[in-house]
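The data below hold one chain only, encoded as structure tokens and taken in the form predicted on its own.
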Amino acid sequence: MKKLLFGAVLLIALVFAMPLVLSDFGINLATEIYIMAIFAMSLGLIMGYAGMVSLGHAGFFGIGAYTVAVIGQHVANTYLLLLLAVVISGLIALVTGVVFIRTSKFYFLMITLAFGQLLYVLFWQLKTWTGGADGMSVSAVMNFGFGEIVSPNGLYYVMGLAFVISYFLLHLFVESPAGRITRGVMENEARMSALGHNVRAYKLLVYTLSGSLAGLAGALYAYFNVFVSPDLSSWMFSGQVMVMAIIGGVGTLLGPALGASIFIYLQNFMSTYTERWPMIMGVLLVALVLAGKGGLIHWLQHGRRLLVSRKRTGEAVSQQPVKKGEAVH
């Protein structure tokens, strides 16, 4: 408990210092970051937590982007926009999930992608409310009944506040006896069925919940972009997140957090010297899948890991008594 707190309080203050050192540019991309660093977290849930692998998440990405851009033309309220947001990404999640969690592997990730693909499609042939291919734009204005927030610092601090609380939220759940259950249908699903576990009740409530905060991702983004179109639910943009995820490392949130920033960092730093960034992060990609430890944030505890060895190595060789006749005269 002492590590969340201390976790918690290290997270917000870097989350409030930052823009003291970033250029507007750098708040722009850091609330992007947020952004996409929730989405990236609610994919790696399924996939690190659950073994389930998606190519239509971000059909929920979309529905929480439409939410706010269609219903907000005639609701202001802030509030019930993202909960109807996170509520309707929710209930379409739990309905679909029902057949999704009883197919796995190659056809979880099949459905997933036909489902996506639906929905995309729908987005793009609905023009009456959605405008089509052309997208529509986000009339609604973020208000928590402070004030209107437009200005970029105001909306870096909500993004920043939304990511941390959905980090410790999720935090929560994955150390939960519910969440080390699924860990444990994700190891071994018989096994956990022969212990009297309801196996597709815990995938079902993984996925809901994945799809859920899918969708207040895609309630951000509308309110940040401030323009939506079918684009957001592909199964391309999908295939994005998932990269970020695997570039972080599945099994950790964090992973998937840091995945997000390094692929929006490279797509719109390096692309400013480059078009070849996508090359720069399929040679990334490459290179840690061949090197078979997962993402860099499993590198990272490797390294630590190593540096604790040899550390503690090196304090036993210091303590061991020096024989008689080893002195050194």
Second form
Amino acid sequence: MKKLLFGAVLLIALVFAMPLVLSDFGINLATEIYIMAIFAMSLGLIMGYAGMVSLGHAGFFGIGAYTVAVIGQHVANTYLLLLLAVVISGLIALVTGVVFIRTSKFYFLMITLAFGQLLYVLFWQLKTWTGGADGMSVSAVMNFGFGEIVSPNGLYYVMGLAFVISYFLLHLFVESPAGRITRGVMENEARMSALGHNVRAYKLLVYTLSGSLAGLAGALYAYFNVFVSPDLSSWMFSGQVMVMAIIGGVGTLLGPALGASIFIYLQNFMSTYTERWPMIMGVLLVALVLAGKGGLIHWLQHGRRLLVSRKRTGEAVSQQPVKKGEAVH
Amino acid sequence: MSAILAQLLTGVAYGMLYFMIAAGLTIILGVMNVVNLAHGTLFMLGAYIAFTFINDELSFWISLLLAVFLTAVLGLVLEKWLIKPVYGKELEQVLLTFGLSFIIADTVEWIWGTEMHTLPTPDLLSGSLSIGSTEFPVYRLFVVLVGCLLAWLLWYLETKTRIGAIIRAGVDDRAMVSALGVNVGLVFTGVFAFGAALAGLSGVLGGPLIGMYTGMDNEILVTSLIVVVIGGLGSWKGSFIGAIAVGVIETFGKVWFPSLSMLIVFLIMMMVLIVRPQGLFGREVV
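Switch from the form predicted on its own, shown above, to the form predicted in complex with the partner chain and output its structure.
Next comes the full complex, this chain leading.
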């Protein structure tokens, strides 16, 4: 608990202190990073804590974004819109999840991919509501009851706060009995089942949670970007968030968030030089696999463990990073 | 009535196209346990390669052969250099083939640009056949014929030849087959190249039907994944039935509910999964 409190203070202080040193461009970038960090954490949750690898997570992101864009034309209340985004994406995750979680491994991956791409096509084809391929601008403005939030700094603080809150909520879930059972299911489904736990219910719970969190990220993105398009649900975007989660390190909460920040930074940096971003991402992915040693956060943990073990020699290194080959179930 | 018959033929022709690409996907999946997410991109690449040769005044058939050959060679190279190190590591395979699909798709965009192209229908197969009051485009009949031939060939290879026996045995017990002196690595390379060749073949044959554009690789990949899921993992017979079903449903869906055809196909996949989570012809445990 003490550690958690310390972490909380540190994280909040970091979020609040950043604008002091960042340029305008940097603040904008950091705002986007917070949103993507929430998105990456939502995928990291099912990948790293439940062993479910989804390639359609951008579908939920798109649902959240379009909720704000479409319903926001008629409803102005920000609380209501964010709630709707979370509830709608959560409900869709719940309904589809009932079928998806009956499958495993490749099947789950392929079905989620098809699901995400289906939403992409739907957003594309429901032209009357979504503007089709041209996308639509977002008319809703963020307002929590004390004035409209439109300035870059204002948006920065909102997204920063949303990130911190999401992180601690996820932390609470992961450390809760339900979270521990979910992790047990990932390690050994048959054993948890034999212990009398309803394995499917826990899988469905965590999938629904993850979907609604991705929806929240999408809704925040709609406010941030003031424009949404079907690309928000494309499988390319699903793949990007998977890359974020993996380069950061799956199996921890902050790993995917870290990965998101590196990814977004790299993307912005690269796109000033070349428009061949998909190719760079592809090469990055292939290189990542061939170098293949967990994510960045595991390297950090490994480094810290090395330091610690040097201080107290002979102490066994107990905590192993998640073996990536076992992450797909 | 005749309109419905013509639609049905179109649906079956699309279905055969889906079968050709899904067969490659499912053979690689069934034999090697690799999900090749770059499969749709190989389909696209096949079509674009043939497009270049046809623009160089080569005939459709020679371009077809060259495109199939080149995609097979690419499949061989990919398997040797990149896929081989990640056998048995599912997440790595997914990431790797996902990355490859980006690289190949972006290369295609780089070389051929983003505008739409179509492959010309070969002269021999242009025109249509009228049976009663219904007009059937010859090319679509031809695609159906090729699909049926491929299904027969796969059945023959699997059940009547030594290579089929080796592959069937390899799926069940790789170590045992290896111990019997069969070079399993070579068989796997061959299977992957064969799958890539099938993707290239269906890409060229699909060129005159569905055209070529950026993003086609994603569409075809998703459709073939749905086909594989409906049919059952690793079962090409399931792919055959699933592909025809998807092709026909999609074609009629496009006529009756233009913007929702994809949704209908997806809902059917969901329904199949509710009843049989392993797909129509899938094995019990995957």
